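Just one chain is shown here, as structure tokens, and it is the form predicted on its own.
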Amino acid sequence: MENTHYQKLTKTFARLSRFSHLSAIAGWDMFAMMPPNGSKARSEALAEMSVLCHQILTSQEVARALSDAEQEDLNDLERANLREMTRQYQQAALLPESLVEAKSLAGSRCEHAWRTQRPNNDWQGFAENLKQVVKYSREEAALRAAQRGGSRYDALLDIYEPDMTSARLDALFGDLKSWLPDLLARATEKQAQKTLIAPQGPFPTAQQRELGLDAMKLLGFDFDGGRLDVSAHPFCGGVPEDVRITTRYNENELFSALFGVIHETGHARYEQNLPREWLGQPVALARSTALHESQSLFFEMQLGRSEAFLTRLLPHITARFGNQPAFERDNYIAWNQRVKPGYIRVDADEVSYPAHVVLRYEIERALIEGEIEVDDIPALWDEKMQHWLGLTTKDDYRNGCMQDIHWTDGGFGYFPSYTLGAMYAAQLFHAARRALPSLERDIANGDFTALFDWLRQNIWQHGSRFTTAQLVINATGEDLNPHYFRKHLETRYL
């Protein structure tokens, strides 16, 4: 007898996957293409779609089939798929439809207004919308925590990073806090002895776009299954068969958009290489947000800012923008390995980046747990920025607590993924280097075949077949170990 309950579930989840395909493309369009007056109608359409998917996923029929399928004779892969289906069902079944819809609408409203409020430094206007989003996120967190036990923040963290807890984050980030400030100070001091020449613009957007496409080609992006566009906040969206990445350009600054593209290309390559034969099933999805960020940071930081890769990229830069003193090899490499504490997370160097993440983690956790309110955010942000990076954001909301898109739609619990991702990336790069003795030379020659094959075999092709811990142990021989991140930073910057 065929596994009838399991087979029925695969059909339902394939259907859900097609709906989420449409939502993903409509969402990408909302950020990258849609004229401003389309916002209200689009928000309502996307909210309707999220309610429809919620209804299908949380039906009695799915609940029964999940419990019946447990008794069926499934192989390892099917068993993993059933585990992921059950997880999706449990995540959704906790939430009433009204909350799903209200949260989706509040998020769209807050994000859309944020686009104009941020440039205008309008914290009051933004805070009004954010309070609604926080209200629904707290409701969601309380429902999830009541069901699964643990804290409210942990319940949201689990959406993005299964099995991760704030207790474990506190240990990982506590370790980081013990050595990062000193490393940051030493790296800054060491670099202060050298005067660097800044690249002289303007750098026309059209040429910057071409340079970004050069980098994507170099990194193996499949242009028959994806594209590059512009948005207010860089992101990677779409679906594995049609990946949409975006960046933003500033004609006075060359490297911000370029490394933004390299970062998003890391996300895109992961998506483009997820297991095609299981597409449409939960087991074919990327494992977690930290693993997703590990791929983007693997590309942007481990690979992208390495001397070998920067050297490889240089001829493309001079071909597009001509020669200038800033592009002399040693100056150009030093410029792209600068450690300079700044206000903006997405432009931060990899040494000061974790400070931006820990700050957001501490604020969003307190916010969800009800220890602080939205009105407390600016002062806390300023205090933590001064403590970590010696910078004040007083009254500068635009470059402080209004700079990110994540909280606008209730993405609380996502930020830790960036630093977990940096830790995973360092560990993965270390393992790849061990497995591929000629790696540095290959990179300098622009040959990434072996490296990408290694990533495909160890990470990309497995989708969600294994838990995060198992996947990392299989790839590197041990569970997450922050030692590799520290060692990487010390080697590159000290």
Second form
Number of protein chains: 2
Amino acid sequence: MENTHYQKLTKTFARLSRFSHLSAIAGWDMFAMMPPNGSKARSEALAEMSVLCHQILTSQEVARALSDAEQEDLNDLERANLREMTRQYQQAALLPESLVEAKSLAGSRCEHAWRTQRPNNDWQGFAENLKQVVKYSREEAALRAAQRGGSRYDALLDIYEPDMTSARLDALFGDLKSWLPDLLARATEKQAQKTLIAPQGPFPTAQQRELGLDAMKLLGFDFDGGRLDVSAHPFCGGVPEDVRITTRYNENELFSALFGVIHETGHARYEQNLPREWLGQPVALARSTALHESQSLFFEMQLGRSEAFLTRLLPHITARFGNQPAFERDNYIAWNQRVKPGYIRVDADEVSYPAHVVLRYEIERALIEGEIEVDDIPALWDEKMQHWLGLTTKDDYRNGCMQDIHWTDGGFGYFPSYTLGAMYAAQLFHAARRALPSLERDIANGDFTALFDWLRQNIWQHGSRFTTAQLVINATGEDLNPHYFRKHLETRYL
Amino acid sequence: MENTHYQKLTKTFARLSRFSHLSAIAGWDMFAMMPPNGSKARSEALAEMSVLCHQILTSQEVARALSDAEQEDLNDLERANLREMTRQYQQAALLPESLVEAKSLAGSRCEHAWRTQRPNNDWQGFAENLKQVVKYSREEAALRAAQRGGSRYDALLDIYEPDMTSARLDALFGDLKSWLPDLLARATEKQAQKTLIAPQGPFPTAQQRELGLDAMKLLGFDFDGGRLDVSAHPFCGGVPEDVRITTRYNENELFSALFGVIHETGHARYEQNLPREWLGQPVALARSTALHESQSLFFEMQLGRSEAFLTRLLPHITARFGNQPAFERDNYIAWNQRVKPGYIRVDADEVSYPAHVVLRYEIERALIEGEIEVDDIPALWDEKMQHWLGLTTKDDYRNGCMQDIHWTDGGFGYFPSYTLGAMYAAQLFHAARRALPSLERDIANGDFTALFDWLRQNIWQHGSRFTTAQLVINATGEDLNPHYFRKHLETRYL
Ligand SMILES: [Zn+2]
Ligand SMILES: [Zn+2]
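Starting from the form predicted on its own above, please write out the structure of the form predicted in complex with another copy of the chain.
Following is the full complex, with the preceding chain placed first.
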């Protein structure tokens, strides 16, 4: 039997997926396992693979098969798969191999050097590498914008969030800016009336790890298809069949690693529940970065910091670390719901978090559009941090623009996903609660079956079958609406 | 400037080396990190990569460039590199892609299932998978033999030990068989006169790991370019820039993991000291598996179990585990030099070890030559174990032919390397002692500089520049001579 064009494409994309598997594991290893001297060879190996995948994806045979397959008789899922294939092809086809390789190498170099530059607060050294990354990202943005139309930054945004534009972001974030500063001030003021007892460490790493594993079990992480490890910056990597999440431990701080684990577990469960029978095909991939983030924030913020879940978690904490005044129920819940503007995005509470995102969004957009240069970042960062959170980062790069690695690998356009994710998470949790009247009680009892079934049926199992808008409308009855996020914050914090 | 054919080849082989890098790390991960459900996707990814590398290596451009480069003006090192490229090409070119892929898949499947089959003593289940592996290995051997001439088994042997033949092995192992049983009997008898005190556990895994790291430091392992982890079967993997060694821990047994680490450290130092400026090219690879094994056995047996080194190591052991009667110096040394025939090859002492190897050599040769079938293995194993070591493995597959994974991935032809390696190690240690009159004193003082410099200069830094015979003659003044191994065993054990 002759293969159809569509069938040939599924074979090519399955092959690409197998190559990505190796890159994903080697990439995880790079952050979680690799000793420093492996860096150069690893970067070169990953870059070589990235060039190969680019060649395969952008070959004339793929181009021709994509257009021929459009004429073939396909069912809905196949058609969605073809749509996602075409999207991947278009994203890749306009980048010359040399740019792909140069950008990948510059990114690895920048990230690797960052590991020692950050502790040394070495902005000059970091800026030099970052300039290379920005140079290639601007080239990429220009090429993409020339093809799609629209602005350069919008062209990068589209990689992570199909159908999202900076115009729409300006509206969404504009809405946020109109009420968030006031909400932040009121929440801080309200909390200032009560003095909280801080947990007293040390909390040994080994026990923190066990506590994280407890939480992962509670949240249904499949340990036969994934692992928990350590890296400087928590992430969720690997492949859907073998999901690798990481966190980092500070023996003086109990909850940072724990909620890092809960966050990554949200990402992991999305990956672990993508449609198994379609794995390896583009339609089986997670819908978008904002949707991915909505799952991690659903776990970390909507569920994880809810009174019901915190109550359910408390016995695990005292079982691992004994009792202490900070673990008295009301204090413990208030401690994990406290609002405290700080320097570090990944440690931020959910009320001040959007400030970090909007700040970066504004800087990275200006950077890509060529309105500012890398050397302008520290001053702008300081100014915006002062404006939003009343904190200065002058000369403190390690807690300012060098605090994490998103920009090191040229991931411009990614940051907005975090706050879009928070908005989606609030909207989804609202819909789940409506659908599941006994939700609060179930959570307090540690029974998450109905909630996770709801997520599986409404989000996880669909992969990329629907557009983000379709998926969210099917799940909640309407397109993205920031009202639910505002409502959530007001209910929890005011 | 136009590239020469030779230069084009170096680019292709560098590319292949980058792809191998990803496979090597993903392969290490598979044994040291991967959760069970990742197995299928990982096998498929590795198989896809193996097919790709096979395609690149056996392409017509490579074939043509190899023959054209022969006419070019090359220096000695380049010529050696070209010789090794040609060898790789010839090894690969006669295997059809479909066989490469089928063998790789069958091997991964067999290895993965073995992990649960071995604890269950499930020979039937294992045999079913192994038959597939043997089938493809026989096909491979037939194809290789048809091209090279010689027997089928010799064709597989040549993959691991260029220039080695079963005729020569029969002579070397025949010599061994003429004196080893007697030596084994006399050593056992001599040791029976003294009762030894066994170390009393438990020895917690975490401290055993620290002790292993102590030994690795002492032995010059570069931790900026490598790691120590855990796997069911100790191995040395990764890439020369990032060498991954593993061991396994038994809390009731102190020295098994430790000497596993010392063994793998020998492999690792060879890899870490291959010629840096040639990395990525075939000439920079380790010379052969027997030479590789000679380095690990040099570390584990020649050096590691010598009185001088054991004495140097003792304070590390008591620092980690306190004192106990078994750690009294004479008892401790005798304990680590005791001869005790047992079921498990990797736990065997160096006197009985060759019995394990000759047994497997005879079985695997017969298996590949089609003289026996997989179903015949257990009975033959039992018969030979009884003959050599007086032990029966009847119905005990887990401690018999299912004890390790060499055959699961079709690595037939590899086993003889272990005993060839032991012979090379003895010959090399003899030469090093001749060259370094203060060696014993240096070792007792923990000063291994001169010894490792000698190894670096004579073995490590040459990679595959010379043939095995040339390398050994340069280092020791003569070709492989089993006399030194016999001498070493007699001196230490009689
Ligand atoms: Zn996240
Ligand atoms: Zn070895």
